[in-house]
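Single chain ahead, written as structure tokens, the form predicted alone.
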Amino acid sequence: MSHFRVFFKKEMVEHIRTYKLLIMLVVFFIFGIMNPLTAKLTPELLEKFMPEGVLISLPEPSSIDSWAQFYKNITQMGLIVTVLVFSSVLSSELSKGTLINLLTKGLSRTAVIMGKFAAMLTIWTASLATAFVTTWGYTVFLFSDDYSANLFSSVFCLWLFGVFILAVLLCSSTLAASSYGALLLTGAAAVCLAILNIFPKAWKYNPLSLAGKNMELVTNSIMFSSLSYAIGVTVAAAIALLAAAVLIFKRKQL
């Protein structure tokens, strides 16, 4: 444990430095600013630029669009920018040599990996925490109507796959060479899910389902209930994809 405890601060402290908590924060804080905004300003900008003569009948925006907006920016290019910020998070040290030398100094390989995972997971937590918090102020601001439902739940969902992607970055990270290898087989997952959602039935198992199912629950359109089952193979999958990267980094030759 004390191993662990001195890695996590090793890492924080690292993170801190080179800036990836700083980016993360910053572009997360970002999207929550532009998801209300966007959601308020579109219907508008579409009026103002549409040719003349042209008529075009759009709703009142809602929260609802500015949550659609949280989901889509958070899921497409949120999850995206996670995964880049921390696609070298084992490789570089490996290629420096500064994780063989605490390694050879008794440091455990196990306290490697998991203080890794943790970093990465506290970073993600407080990023997604700012993105959803500076979205809530304000939705609640520039819409004052009680159309969105199951905030904490669906928000919940997408934070837990976000776990599970940084579970199959790290585990790929101790599969591949370099950081575009990691990338490639995190990459791979992400399709593999994809193409699992092919089945009418796989959705109700498939992790997938965490990060394309919110604006359903925003809409009350079905129950947090109906996730359990990708909840715990989520879950299942991430435990099991960090004990294996907890038995390969023990078998790698640096």
Contents of the next structure:
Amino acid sequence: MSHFRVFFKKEMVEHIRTYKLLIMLVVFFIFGIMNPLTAKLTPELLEKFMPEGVLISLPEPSSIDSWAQFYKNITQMGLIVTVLVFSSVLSSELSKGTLINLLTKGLSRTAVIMGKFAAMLTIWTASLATAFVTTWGYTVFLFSDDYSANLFSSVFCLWLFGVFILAVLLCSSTLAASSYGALLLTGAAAVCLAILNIFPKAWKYNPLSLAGKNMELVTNSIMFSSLSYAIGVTVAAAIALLAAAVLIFKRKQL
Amino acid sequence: MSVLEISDLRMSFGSHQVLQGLNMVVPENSIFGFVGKNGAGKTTTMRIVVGLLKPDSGTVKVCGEEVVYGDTKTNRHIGFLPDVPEFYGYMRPMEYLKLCGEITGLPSKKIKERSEELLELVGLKDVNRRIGGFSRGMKQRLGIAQALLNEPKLLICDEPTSALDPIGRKQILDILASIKGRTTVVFSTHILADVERICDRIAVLDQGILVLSGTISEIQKQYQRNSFMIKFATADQAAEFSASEELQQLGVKVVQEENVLAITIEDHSLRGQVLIDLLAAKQITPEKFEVVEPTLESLFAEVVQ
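The form predicted together with its partner chain is what I need now, so please give it after the form predicted alone.
Below is the whole assembly, all chains and molecules, this chain first.
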């Protein structure tokens, strides 16, 4: 069995037994349920809690509102939970020394990085799919309109941004001594991308656009092809970050 | 044939030079005690041998093959037990050994057979709970099992007994002694009693260089001090013998403690017989006459002072 497969299997077992997979699936399932429900109930709640005599006119909620909740929740809380869950994925192994036995048995360091990344990717994909399918099913049930478009392409953009963030986190973990260091570096990378968006022309290439333009795709305000440069940059950056993580980890003295 | 050859190994951490040209050879099938004070460079040396650290210069050969940092091919000959072996607490011993076996590329059937055999050897055969609940001693024993899984020619143990209670220490030493003849064991420690108990060769490391190396008997012979212990019937008799002119003429160093004299003859051409002859001439029959062998502890103190 190749080292990658052995290590990927070990990582998945670890995520299952340490409840990381369960936490991710439950949190994303709750988000999935909450999105359409919040969209449906918000106008009713606002009406109910308005002081007597105050009239408020709100448009009838639609599937658009449900997907707006989905992208708001996943790009904020969803990504934060994901980064927190995986923040110690490498640093805890390095600080405890659990990799020593395996590396001295000949385990390739490339397999360690790739195995960890593949396991994080699997869980992120499964969690996002859970939230997406739940939101989609509940939205169809609550709102029988067809205002929402490009659902798959918009969620693909968010998924790809998540992949990029995981690559940043893993690369940061090879550089930082602790999980806090890795979190700090990942946060710093996100802030840098946000600062880059100050320049109007930058959004076309900025990976952050993949987590910011989703609703414009859903409402058909922009074409998917307008994000092609951002997708290309994100894929290239994720590959470069993974390659850097492997190189740094290979040189790390343990 | 030598299993491990280290030549002119140098390594520094910042401005602190840990290894300053270490040369060492470990012959096949020996139990090799690697002794030194804390911070002498034992762990650094071992981590270089298993490819976890990159030396500044020098070469390390395992079974004739050079160790290349970042390319752990020589590790197929090695089993390594770190000072504090850490495991995945959510795994059971069999699962952990299976993971190690799959990494070393052993076939599934062989992994199962070997794991059962080794868990029996280390006394964990019937322990099927998660490793997270193991004691320190149990972890050390599991560490030995994982290190021996690939039937290594060289087993490297970094201070395997230093933090264990007397029973745990005995168990580990018994396991190491039981594999003698099948695997060469290099075992670092600062507990000299452990070395005396199971090692046949020792090397003493001090400030990054080897200050002493060889079999224990060779070293004891080399550091033999022509020392004797004579126990007299009374303290007065001991004092009288100590003050005698004939004894002083032999050029001896005498230390009296009640009715016991510790005598060191400085002239190496003279043997203990001269003392026996002198006792006979004075018609003294001592209660005890003993040739004092240098202890490992006294040797260690002498070479690393």
